[in-house]
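Here you get one chain, nothing else, as structure tokens; it is the form predicted alone.
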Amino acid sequence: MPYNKIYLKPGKEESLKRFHPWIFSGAIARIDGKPDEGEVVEVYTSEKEFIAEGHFQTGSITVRVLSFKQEPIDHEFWKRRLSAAYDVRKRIGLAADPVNNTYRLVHGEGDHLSGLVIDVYAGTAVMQAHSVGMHIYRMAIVEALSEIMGDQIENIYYKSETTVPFKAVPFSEDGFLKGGSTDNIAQEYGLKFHVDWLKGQKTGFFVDQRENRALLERYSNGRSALNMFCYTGGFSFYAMRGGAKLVHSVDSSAKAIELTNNNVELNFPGDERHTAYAEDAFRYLDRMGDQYDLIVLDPPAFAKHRKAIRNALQGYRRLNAKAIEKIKPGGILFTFSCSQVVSKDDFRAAVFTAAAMSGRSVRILHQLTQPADHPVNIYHPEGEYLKGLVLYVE
């Protein structure tokens, strides 16, 4: 079936020649036909030369590119793209690792599948659509994924109610598209955890902090650790395995504290080194003393759009200033931003300002980012969203 055609304004094909996977509404001269939300369209230059095809939707990003060549978006297409993503995970040693059955299988633009995220937790894949097109093609994706991974994936859970643009509603209900197992325990580097893919944030666990949690474990021996914005407690149980003498987990959500306690108990039953508090982060930092020499600041995205950047940077400065001020001499601070619109330089400047406000001597030990199963498409630098610093505070 022929696809509807979109024609660009003169000169607006330059980013596509550099293989950038987004086409913004301001670049479009005209649309032939009336494509539905999520429909595949072909994109042509002002000289009527084919340049890309992708999913159409109303909004700032009008087309999410699927391919830079003319090809049918069919079962074989999905199978090729998902196979390529799976092959990367096998080659970097994540898929079929006996001590780690948790990894990101598809990372949107980083795997040339703009608008799609798939995380694997043991025998369950959790699929999340961030575009109308990926929502519409969800069953085609399920069929291709089942064919590629066979019995390695017994269940596929669709979790997109909060991520699909409103235009796809009312047909974006969460639920199992394959299987229906209630076994939600997965493993990361030998540590077990419950995954709340029904009501949890993102796909149920923050897979992107795996390597940074492992790094924290190396610094934990004999230290008193504070895990702020703990969510499921990932950094907490890594600190405990690393030999921390006490670990305090803090989150404003009582549900998160319940998840953290369950995960700590799963790995360290009856261990009295851990205590969790349901409390606002800034309030806790205000009242806490100087008992910690290892602090993790991993807040939710302070800015989800560019208009919020200024307030976000103020939040990062305030948060880090409190931690740097109160951490023990010789303390180590892991601090992060997962806001895509906050650049690496802006985040670093906010932390530098916080350090200067404290008047303490601060060194950078590590500069952190997302792991290899969250690859950044070299033509789509916006995909580098996770920024982190490990600081030594005298």
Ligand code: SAH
The other form holds:
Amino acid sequence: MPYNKIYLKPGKEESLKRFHPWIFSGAIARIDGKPDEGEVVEVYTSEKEFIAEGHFQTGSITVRVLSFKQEPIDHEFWKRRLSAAYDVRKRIGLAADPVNNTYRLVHGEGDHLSGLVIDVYAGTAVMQAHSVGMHIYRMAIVEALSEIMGDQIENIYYKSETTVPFKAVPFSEDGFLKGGSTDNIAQEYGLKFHVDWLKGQKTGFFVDQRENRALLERYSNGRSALNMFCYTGGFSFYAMRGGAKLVHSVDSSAKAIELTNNNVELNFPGDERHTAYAEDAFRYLDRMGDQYDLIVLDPPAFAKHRKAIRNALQGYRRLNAKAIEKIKPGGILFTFSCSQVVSKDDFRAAVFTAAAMSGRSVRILHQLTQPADHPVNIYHPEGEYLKGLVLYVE
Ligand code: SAH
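Since the structure above is the form predicted alone, I would like to see how the form predicted in complex with the named molecule looks, so please show that one next.
After this comes the whole thing, all chains and molecules, with the earlier chain placed first.
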């Protein structure tokens, strides 16, 4: 069946010529036929030349490009795209490692699959659709993934209740699209953790902090650590393995504290170095003393859209100012922002201001970002979202 066609306004094909994968509603002159939400459409220039094809969706981003070639979006297409993603992970040594069996297999535009995220946790893949198109095509993706990864993936859990734009589609609830295991223990560099793919945030774990956690481990020996915004406790169990004297984990969610305690127990049963607190970050930072010489600040995205940037930057300033003010001399601060709309420079300026407010001498030891299994498509710089600084505070 031929795909419906969309025609762009004159000159609006420029970004597509540079392989940017989003077409905004303002670029569109006319839509032939009545494409359904999530349907594949072909995109033509005002000169009636084919330029791209992708998933249609009502909204600011009207088309998410799947291909810049005119080709059927069929089983073979999904297989090609997923194989390419899997090959990258194999080539960078991430797939099929028994002590590090957690990785992101598909990172949206970074893998030329706008709107799709797949994380692998041991034998289970957790798949998340961020567009109606990926939701509609979920079974085609599951079939292709099963063929490519064979025995490696026994279960595929679909977790899109909070990410597919609801109004657009009647939503079928989350659940297993393949298999149905309850064994949810995975490993990251030999450390074990439970993945809560039923109720957890994102796909159940923050895979994107793996390399930054490994770096923290190297700085943990003999230190007193505070893991602020701990969620499932990732940074905490690395600090413990790295030889920290004491580790305190804080999160405002009681459920997160329960997950953290379970994960610490899984790796270090009965270890008294660790205590977790369910408390608001700002309150905890206000009341805490100056006992920490290793602090992690990994807050949720303070800005989800452009309008919120100003407030977000103020939040980062306040948060970092409190930590820099109280960290022990010679202390090390790992500070992050995962807000995609907050640029690296803006985040750095916010931390700079926080440091200046404290009047202390602060040096940058490392500048961190997302790991290799969260690749950034060079034609889609918006894909870079995680920013981190490691600071040495005298
Ligand atoms: N560092 C974590 C991920 C952090 S996600 C990891 O490595 O996996 C952000 C966390 O911040 C969430 O668990 C959320 O519950 C928590 N959070 C949000 N607002 C908070 C606040 N005001 N005070 C403390 N924790 C908060």
